[in-house]
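Here's a solo chain for you in structure tokens, the form predicted on its own.
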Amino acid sequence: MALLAGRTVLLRAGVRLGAEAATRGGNGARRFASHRVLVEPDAAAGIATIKLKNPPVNSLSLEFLTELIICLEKLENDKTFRGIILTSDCPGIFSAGLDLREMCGKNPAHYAEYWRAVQEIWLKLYLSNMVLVAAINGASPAGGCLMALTCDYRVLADNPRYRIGLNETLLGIIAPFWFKDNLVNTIGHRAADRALQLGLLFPPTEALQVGMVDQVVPEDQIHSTALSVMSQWLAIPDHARQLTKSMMRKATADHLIKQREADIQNFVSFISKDSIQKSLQVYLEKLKQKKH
């Protein structure tokens, strides 16, 4: 049932993507958009900029994830493009991470469908043949941090409010093993152990120090820096870089792929617990009160 439902959502999103008007940029490349994802291609440079636009905080809802997966597949299948800059269209926020509304008060089939989409976006980004540069122009907790961690290079805007980290424990939930694996690969075991247990969110200087990001730059230079980094990575022959990337990442990805169904069942079982549902409801209520 969950698989069928997932395909239906993909088809619905696909129809929308096809139906959305596409406009031509100055370089002649088609600029296309779904409701929640904006793609700005630069065919001459072989680069596409993906802007996340699911306001107010780019939370990773099922429909948003589905649209992002379709956009990535389009770009992967178009040999014009060799690199992607991943950034946000929402001021002050890169992505607030998983949409807690998808994980609260729903049925097990929905939880399973949602978690499969979360796994899928991670695998698509982590194993992409293209060069991925994250231009992190806002706060990036939890699932937002996870998306940034999949990229080959991370540039963070130098703003003390823009914190990044896997802060799941603060919500009373735990980061799955593949979130953990990705973080350990990035900042090392001891730093990841501390960061995960305490749910740390690092300001730019500390994020750079611990290795969560590769560069911190003034906010108005973030896109130009991402372009400069991209040109350095694209100077490497694709086949050599792609094979090396696969060699470095395959074991981590396989760890999830081999246990994908079990991971979904673990998530459904965990998120369905009364105690977890209650803590999520309390957190969502707090968020509602903040808005008023």
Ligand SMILES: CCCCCC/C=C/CC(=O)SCCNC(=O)CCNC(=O)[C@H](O)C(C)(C)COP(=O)(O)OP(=O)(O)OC[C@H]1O[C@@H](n2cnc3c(N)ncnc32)[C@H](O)[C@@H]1OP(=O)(O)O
Second form
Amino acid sequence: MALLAGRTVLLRAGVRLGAEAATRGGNGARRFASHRVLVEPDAAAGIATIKLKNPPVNSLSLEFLTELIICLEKLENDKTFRGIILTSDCPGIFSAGLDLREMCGKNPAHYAEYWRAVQEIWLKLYLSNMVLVAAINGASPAGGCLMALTCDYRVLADNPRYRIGLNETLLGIIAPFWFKDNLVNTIGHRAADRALQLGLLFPPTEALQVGMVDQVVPEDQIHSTALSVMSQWLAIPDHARQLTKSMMRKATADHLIKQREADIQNFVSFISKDSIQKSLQVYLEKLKQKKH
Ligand SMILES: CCCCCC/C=C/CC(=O)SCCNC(=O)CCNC(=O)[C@H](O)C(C)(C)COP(=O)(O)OP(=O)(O)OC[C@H]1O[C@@H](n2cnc3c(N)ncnc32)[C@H](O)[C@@H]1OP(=O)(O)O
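Having seen the form predicted on its own, please provide the structure of the form predicted in complex with the named molecule.
Every chain and every other molecule in the complex is listed next, the one we just looked at coming first.
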């Protein structure tokens, strides 16, 4: 995949992305943005803040995931940056998780392409050499929670509506083994067993108690807290921290890498089942009717 600044690019995945915009930020650093992924660089500090902007709920569509993957590749390859703060530009929502419309009423080739992108974003985030701090400023169910779980540190804004967890069973679907592995590594086996089976979405106090997040702070302090955590982590020599991160995470990532194709086939056959399609459609319909 290649990104040509200022041009429209056609990606291997067949997703057409709009032109990349580049402007100068307040500190003179280059600010770049795709349609849905805003990047605010602070070159002097070596930190880039990624703001997810796919309204209304930052659902992870194929196009959105593709933009995010490209953005992470660019930052990973740019020696200026040693840390990323991952946050949302959509008020009250970090991310609603995978886009249910990508998993409903499509063909097997589409499901396979979509799932490969989901795997890719997880691997990119989970194995990033940079320090990743999630500044979770909104609700964060399922795939939204998974993205946060890939980070090295999670700060959650203190608002009871901002629930976080892997709620897949509530939709009649099953979190894949690598979602489970990531959760177990974060909160331990017993808590993950309970949380996954019940599809628990934890409000901030409980999320902190169970270890799903590392810190809960008033909403207006979320970015400053993320910055101060980042500076602690960046005080560690990169090579030592990176090798340690890799030692801690490699086995979990390899578990997926070794069976990526089988995992895709498993997803495609599961999601194509009539009963699963029906459950997802009913769930989507309920979401839509909630307002009326
Ligand atoms: C081996 C097989 C393995 C299969 C594993 C598959 C793994 C899947 C992991 C996932 O991530 S599945 C997605 C799970 N996500 C959710 O359950 C979240 C659902 N959404 C919500 O709970 C709420 O929307 C919210 C995030 C709490 C926000 O609430 P709010 O009241 O602010 O907004 P809404 O009115 O509910 O939604 C606005 C708008 O957005 C649509 N929408 C919400 N979530 C999604 C989504 N995940 N995908 C697609 N669209 C979504 C919602 O339908 C509304 O649409 P409308 O057209 O404006 O009515």
